[in-house]
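Below you'll find only one chain, the form predicted alone, shown as structure tokens.
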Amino acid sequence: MATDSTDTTRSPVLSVRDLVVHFQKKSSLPFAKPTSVVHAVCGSSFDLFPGETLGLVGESGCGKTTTGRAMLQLAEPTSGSIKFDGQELVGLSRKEMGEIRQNLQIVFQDPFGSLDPKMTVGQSIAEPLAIHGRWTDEEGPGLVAEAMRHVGLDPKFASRFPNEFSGGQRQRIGIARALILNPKVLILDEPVSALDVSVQAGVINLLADLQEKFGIAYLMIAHDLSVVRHVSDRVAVMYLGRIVEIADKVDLYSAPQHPYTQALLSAAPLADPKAERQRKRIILEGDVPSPTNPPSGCRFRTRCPKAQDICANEIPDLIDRGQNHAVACHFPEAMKII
């Protein structure tokens, strides 16, 4: 079994072990059988602790969003274990999972598509209360107003419709909708990638303030390494459905040990022009393999400059080699990148 880089002094609020999510790829012909299997997530393991932010990064299509959706059972796991506060989520009925979702909420990437254009902002924010049977005419309006104030919106705008708000404001509405149930965990699926750069900082700072105020744990799914570095306590790096490295953000950014992490960080721009000119960019050869036919052994081996015969024959376990820094590589080596 793969092992996560964990803190043994605390109990995780969310614990994932050997998570596998496969999808049947359908044929374009009607009534035809599925033609292949998409290996979206293959054996990922990690822990999320109360009040912390775990960043999940990687290239597009690596399985980040599927992992987040599996936490809520929006993507059905093929196998593995997902425990919330010690309770197993895999295999729960729809009703049982509905009760858990009060404490496990998600903020979607697209602030424009995640809100019903026919519902007012107040109705959208109040919808989770109604779904979970917690809405009352006496307390409901006050809870909606409070949620709007928490995200920096004036409650008097509750009667307006989503098209009357900017992208940043819509994302704040989505955050308010997730917060109104007082969840313990928020899955943040690329929460600022669809926003203008000038708006991103405001939403990121808002999330940090809300976490400090309410003690919520965040799973931050993102591809922007600078955003992840700013908001995360720990960072997990994913490649083609597998987590290849997970560590404290300072350790991971200062001395990454997996060749893929090193290549990712070498491509991230630096704010210091002098440092940017002096560092060496790591260029990966080849394309990302198809998730319908992933390589044997280490999935990164087809693009890895260190690959040897063992890499094709044995899948490297995610092993903590000290200081809560876990790496899935047969030949890990720390390298200063940033």
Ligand SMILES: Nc1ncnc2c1ncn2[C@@H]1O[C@H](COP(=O)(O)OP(=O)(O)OP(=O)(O)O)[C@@H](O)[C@H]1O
Second form
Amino acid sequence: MATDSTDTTRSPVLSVRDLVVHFQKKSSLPFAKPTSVVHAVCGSSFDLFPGETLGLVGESGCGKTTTGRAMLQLAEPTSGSIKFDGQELVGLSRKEMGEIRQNLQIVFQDPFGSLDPKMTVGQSIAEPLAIHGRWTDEEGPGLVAEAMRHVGLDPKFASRFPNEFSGGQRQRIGIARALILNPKVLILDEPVSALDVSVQAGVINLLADLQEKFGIAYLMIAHDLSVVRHVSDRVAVMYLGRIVEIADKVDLYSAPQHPYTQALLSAAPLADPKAERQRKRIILEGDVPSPTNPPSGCRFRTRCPKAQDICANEIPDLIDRGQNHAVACHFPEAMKII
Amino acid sequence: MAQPVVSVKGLEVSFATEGGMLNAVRGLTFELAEQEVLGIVGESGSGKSVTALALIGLLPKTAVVKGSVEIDGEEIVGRAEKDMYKMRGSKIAMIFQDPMTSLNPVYTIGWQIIEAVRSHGKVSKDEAKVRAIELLRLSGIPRPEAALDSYPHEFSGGMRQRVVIAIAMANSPRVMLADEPTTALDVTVQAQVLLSLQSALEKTKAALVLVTHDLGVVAGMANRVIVMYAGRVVEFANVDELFYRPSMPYTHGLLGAIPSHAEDSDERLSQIPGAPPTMLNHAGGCPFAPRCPLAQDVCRSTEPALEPVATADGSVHLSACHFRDEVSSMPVASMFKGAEQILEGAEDSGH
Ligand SMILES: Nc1ncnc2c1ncn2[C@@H]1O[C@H](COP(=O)(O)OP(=O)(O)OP(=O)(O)O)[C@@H](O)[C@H]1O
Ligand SMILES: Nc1ncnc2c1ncn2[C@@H]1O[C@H](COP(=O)(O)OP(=O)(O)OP(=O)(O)O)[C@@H](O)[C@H]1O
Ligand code: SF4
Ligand SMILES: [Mg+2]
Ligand SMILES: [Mg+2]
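Switch from the form predicted alone to the form predicted together with the named molecule and give that structure.
Complete assembly follows, chain above in first position.
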């Protein structure tokens, strides 16, 4: 298999190899083929090191959320390996996974849907303690208050209900809930995409502070390239279930090598009118193909300006091209886009 | 400026709600010439969509509208729906965030676009078909002949939005209004749609009012920009002035809050403390005062007018801030540095 961006000098807190997640999609039409397979994640490999942020970007449906959920066994891996602190998670029983879940928490995108409207904010934040049998009447309330303070919420609001809080505040509540168990890894699935920019900025700053304070590693899923550049140490780009490029963020943004990464960076608008006037955009043809019937060979080939015959016949491996910059393309070439 | 295609004077829109009068838009004034692109930005609830709907006469009946909106010299405010219907399509075309607002799921794309071509002029079916194909091609739809026989559900979101743009340009409108036209789309698809929109503008020479919360889209598309806050225009300027010499603290805050994907920075993003006001029963004073690091007593007592600041190139640059001249010479977002402590307090007491 591919030599990916494995780093032998540090040991990863989360280590993913050849992860495959398929979903059976049942057809609702009579007489149609009973099921089709959604190839949501196809052979992803990456490492997450203690205290760092790995950004995971890509367009809608490329498999970011599924990757994140697979880390917690919320989406069942079809094959592959996921190791937390060296321990294999794939195939663990619910009970065994429960222990590890304390160290692996997730924050969801939707600050409105992810909190139980019938629970007070304090109860919501305390719930993970209860689930893991760590709630005590002596220490519990203090831990909740502390978690609230960490995310910039006044503990006196613990008795209120989620509907009394704004979107940014609810996202902070979600983060407090994830933090209360002192996890080593936080999966952040689009934690700021539903928020207005000024509120988004506050949550991004908060995440940076918490990482500095507690040394938590983040897997930061987002489709906004600017947000990802701001928060990440390294970035992985996904297209239709595959990681096509992974590198330190400076390399990835200043010298992307995969044609898809180049197109993605070139398409993203910059809040800088002069830069915008000088830009030449790479405009991709067509739409992303369906993950139930992905193209043979390189999945990007149907839209790739560089595609040749080999791209249809051979799957390009994710190969390290130096300095932990790995690319899955038959014709990689560094290019300055922005 | 030559005869403007859009001329808005003192536009006010309010709604009677349980909590009292909600002033969604207050005192909006601007003009727009042919081929100009006006970006309207601002946070959720600041009145952007209500403004767009007022321009095309699509506000619900419950809206109380005052002031004047002229499109190509014709007044929109108070116009009968029957007349408005004629103007839509021929003079103004609207592009919504969800293309299915404008498309009918049960008719083919061809039927809908041919209908649009024929509805505002005497054109034979065959001529209309030729024109429909041309419009789809201009809009970047691959194999436009085949597209005529497709139904909207067979197309992706980006393709549908391009069909809507093709329909919008069918009758060479004078003004196009687009309310978050690419917000629901992925960035590579957004780039395709914005390109279609640009070719539609070149082809029709229409003016465009582009409502978006994405400052990057505005930087790339707009000539001039309105920043709205709590239903008011708080800043108006050409795009370079607005991005490089913002003159209203709120605009500084917005610009400082967005990270860049073009450079690395370890700087913290600027946070605007607090939350936007509800727009019920405006109390007087600058609506941004409770969140503004520069606010003084005068800000809390007197609402600043929208007035000019000096510009190097003599262009019109308006700001609704008592300290507009000082603010215009400050580095972008500098006043928000260290304002985070205020945030914690203000946000908690805001609810
Ligand atoms: N439970 C499921 N059953 C069937 N298909 C699924 C399921 N969950 C996800 N999928 C499919 O798997 C693919 C990847 O979905 P995923 O949600 O991981 O994408 P994503 O990158 O997070 O997209 P977005 O940016 O829209 O959130 C999509 O085609 C999606 O429709
Ligand atoms: N039909 C209506 N009845 C009552 N209030 C309304 C109505 N339509 C809009 N409003 C109110 O008017 C204000 C402005 O709304 P508007 O939709 O213009 O905001 P916006 O700037 O477009 O926000 P967003 O970015 O979320 O789309 C809001 O407070 C909104 O709740
Ligand atoms: S492998 Fe081929 S099709 Fe895929 S990105 Fe590279 S050049 Fe394009
Ligand atoms: Mg997702
Ligand atoms: Mg709106």
